[in-house]
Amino acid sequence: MKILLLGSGGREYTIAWKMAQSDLLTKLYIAPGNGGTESFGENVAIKGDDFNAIKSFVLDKNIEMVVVGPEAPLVAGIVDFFKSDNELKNVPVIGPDKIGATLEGSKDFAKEFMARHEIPTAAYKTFTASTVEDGKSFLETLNPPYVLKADGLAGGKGVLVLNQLDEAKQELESMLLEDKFGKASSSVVIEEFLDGIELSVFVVTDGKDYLILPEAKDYKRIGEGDTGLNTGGMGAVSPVPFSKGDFLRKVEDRIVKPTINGFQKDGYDYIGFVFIGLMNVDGDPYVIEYNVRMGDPETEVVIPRIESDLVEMFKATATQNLANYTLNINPETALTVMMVSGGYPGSYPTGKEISGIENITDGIAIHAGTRKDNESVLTSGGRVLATTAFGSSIVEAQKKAYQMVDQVSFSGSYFRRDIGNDLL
C-alpha cells in the first residue's frame, strides 16, 4: 500500500516510524517530513495547504491512502477537497471533514457540541472586540484562576491561566483588541477553572464504531513544576496512574460514546483521531478541549505502546471495518522528554548541529523540528528531539529517557528535568 503522510513533526516521526513495521505498507512519503522521516520513507516538499500539489502528487504517485498529521489541512478542508474531486474521492484520507474539524478549529463551536449533546465541560462564554467590556465583567463574577482561550488555532499556546483579575481584564483587551494570537483571538471563550488532573484520551473511529487508545499526559509549561509560558509540549507519559476502573468507564459513558453519537447526529463525516483533553475533578472527567488529530507529545508515548500494526488500523479505519480490528497494547509504561532550542516559545536560533543520536539504542529518538544538511542533522525548529523510553514503572522509563536525552546535544539546547514526577 502506498501512503502519503502529511506533516513535519514529532508526531509525524512516530507515525512513520510506527507504520514502516507493516507487512501492508509498499511506500511511504512524508510531505513535508523532517531530518529524521527519511528513515521510513521519502521526504516530498509539498506544505499541508497546498491541496493543488497534493492533489497532483497523489494521482502520479498511485497514492492509495492519507494520513493527515496536523489539525491546519483538516481544518482547511482537506476531506471536503478529496471528496468533492472526481479524482481523488476514492483515496481515503484519515482525518474529519470541515464541520467535524471545527471542533479543533474553534473552541465556540466545541463548547456549543458539547453543551448540545450534554458533555460534560466547565461552564463558558464566548466574547468578541465588540463585548470586550461584557467580558471583563464576566470574569468578575468569577473565582479565580481565571482561564482565557482564544477560540481559533494557536498552536497550543492560545489559553491562559492567570491568577490574578486585573491581568486577566488586560490579557483579554490583548488578544481581542490588540491581536495577540492573530486571528485566533478575534474571539476568545472565558471558562471556570477547572481544579483537577489534567490528561488526554485519545480515540479512533470509522465513522460508526471506535477504540480507545492508550491515554497520556503531556506538560505544556516551558518551566519545571508547570512554570512559566505555554508550549506545544515538553514531555509525555502513558499510561496514566488513575486512568482505569471506574474512571475509564466514566470517560467512556460520559464522553466518548455521546461524542461518536454526536458526530452521527450531527453529521459529520468523521473518520480518524479523536483527542479528548479531560480534567480529572475528584474522580469526574471533564472536557477541556478536542483535537481532531493525535496529539504531540502524547503521540510520541501513545503510539508506540500499541503493538497492532498501524496501517492496517488506519485501512480498518477507512474502511469502517474498526469492529474488526484487534488493539494490542504494551503494558508497560513510555514516558518522552522533549529537548527544544534555547529561547523557545519565544524566538530561537535554527541551524545547530545536534550530535549523539546515533547513540541511542535504548529507546526511540524522536526528530521533531530537524532538517539534514548533507550528513549532519541540524535544528529547524523549538522542539527539536524527543527521547521516549519505556519501563515497568514511570520512575524505570523516566531514568532511560532522560539517560538518552545525555547523549544528544546542540548549542542552547533545554529539557525539563521533571516529566512524569507528579505522577510519582
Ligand code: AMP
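Think of the rigid core as the biggest set of C-alphas that the two forms share within 1.5 Å after superposition. Not measured: the values here are computed from a predicted model. Residue numbers count along the first chain shown, from 1. Compared with the form predicted in complex with adenosine monophosphate:
The two forms, fitted on the rigid core, differ between these two forms by less than 2 Å at the CA of residue 230. Residue displacement note: residue 165 has its CA displaced by at least 2 Å between these two forms (rigid core superposed). For residue 129, the Cα coordinates differ by 2 angstroms or more between these two forms after the core has been superposed.
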Given for the second form:
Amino acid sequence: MKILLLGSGGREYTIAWKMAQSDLLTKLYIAPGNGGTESFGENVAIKGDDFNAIKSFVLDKNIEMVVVGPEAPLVAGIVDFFKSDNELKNVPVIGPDKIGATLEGSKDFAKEFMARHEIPTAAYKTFTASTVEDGKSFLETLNPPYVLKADGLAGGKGVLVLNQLDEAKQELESMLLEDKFGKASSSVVIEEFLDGIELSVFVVTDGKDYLILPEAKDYKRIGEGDTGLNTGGMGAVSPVPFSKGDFLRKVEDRIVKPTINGFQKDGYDYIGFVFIGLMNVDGDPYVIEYNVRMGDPETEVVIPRIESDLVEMFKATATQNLANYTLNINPETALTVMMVSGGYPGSYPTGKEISGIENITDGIAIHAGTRKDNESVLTSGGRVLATTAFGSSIVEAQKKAYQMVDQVSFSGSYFRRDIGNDLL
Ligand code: AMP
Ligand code: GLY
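What would the structure be for the form predicted in complex with adenosine monophosphate, given that what you showed me was the form predicted alone?
Below is the whole assembly, all chains and molecules, this chain first.
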C-alpha cells in the first residue's frame, strides 16, 4: 500500500517509524516530513493546507491512503475535499470530516456536543464582545481559580487559569475586546476549575466500532515541577498507573461510548483518532478537551507500545473493520523526554547542529524539529528531539530515556529532568 502521511513533528516521525515496520506498506511519502523521516520514506515539499497540491500528488503517485498527523488540515476540511472530488473520493483519509474536526476547532462546539450527549465536563458559559459584561458577572459567581478559554485554535496557548477575580475580568476583556488570541478569542468559554490529575486517552474509530489505545500522561509546562509557560509538551509516559480497573471502566462507559455514539447520532463522518484530554477528579473522569488527532509527545510513547501492525489498523479503520482487528499492547512502560531549543516556548534560534543521535541504540531517537543539511542534522523548531525508552518500571524507563538525552547534544538545548516523577 502506498501511503501519504501529512505532518512534520515527532508525532509523524513515530507514526512513520511504526508504519515502516509493516509488510503492507510498499511506499511511504511524508509531507513535509523532517530531518529524520527519510529513514522511512520520501519527504515531499507539500504543505498540509495546499489541498490542490495534495490532490495532484495523490493522483500522480497512485496514493492509496492519506494519514493526517496534525489538526490543521482536518479543521480546514481535507476529508470533505477528498469525499467531494470524483477522482479522490475512493482514497481514504484517516481523520474526521470538517464538522467532526470542529470538536477541536471550537471549544464552544465541543462543550455543546458534551452537553447534548451527557458527557461529564466542567460547567461553563460562552461569551462574546457583546456579552463581556455578562461574562464578568458570571466570573463573580464562580470560585477561583478561573478558567478562560479562547474558543478557536490558539496553538495550545488559548487557555488561562487565573487566581484573582480582577485579573480574570481583565483577561476576559483583553481576549474579547482586544483580540488577545486574534480571531480565536472572539468567543471565550469560561468554565469551572477541575481539581485533579490530567490524563490523555486515545481512541481510534472506524465510524462504527472503536478501540481504546494506550493512555499517556503529558508534561505541558516548560519548568520542572510543572512550572512556567505552557508548551506543546515536554515529555510523556505510558501507561499511567491510575488508569486501570474501575477508573478505566468509567472512562469507557461515561465518555468513550457516548462520544462515539454522539458522532453517529450527529451524523459526523468520523474515522480516525480521538484524543480525549481528561481530568481525574477523585476517581471520576471529566473531559477537558477533545482533539481530533494523536497527541504530541504522547504519540512518542503510545505508538511504540502498540505491537500489532499499524498499517493494518489504518486499513481496518478505513474499511469499517476495526471489530476484526486485534490490538496487541506491550505492557512495559514507555517514557519520552523532549529536548527543546533554548528559549522555547518563546523565541529560539534554529540551525544548530545536532550530534550524537547515531550513538543511540537502546531506544528510539525521535526527530521533531530537525532538518537535514547534506550530512548534518540541524535544529529547525522549538521541540527538537524526543528520546523514547522502555522499562519494566517508570524508574527503569526514565533512566534509559535520560541516558539517551546525555548522548545527544546541540547548542542551547534544554529538557526537563522530572518526566514521570509525579507518577512514582
Ligand atoms: P486545553 O487547551 O483545553 O487542553 O487546556 C490547557 C490546560 O489548561 C489543560 O491541559 C489543563 O491543564 C488546564 N485546564 C483546562 N481546563 C481546565 C479546567 N476546567 N480545570 C482545570 N484545569 C483546566
Ligand atoms: N500534547 C498535547 C497535544 O498534543 O495537544
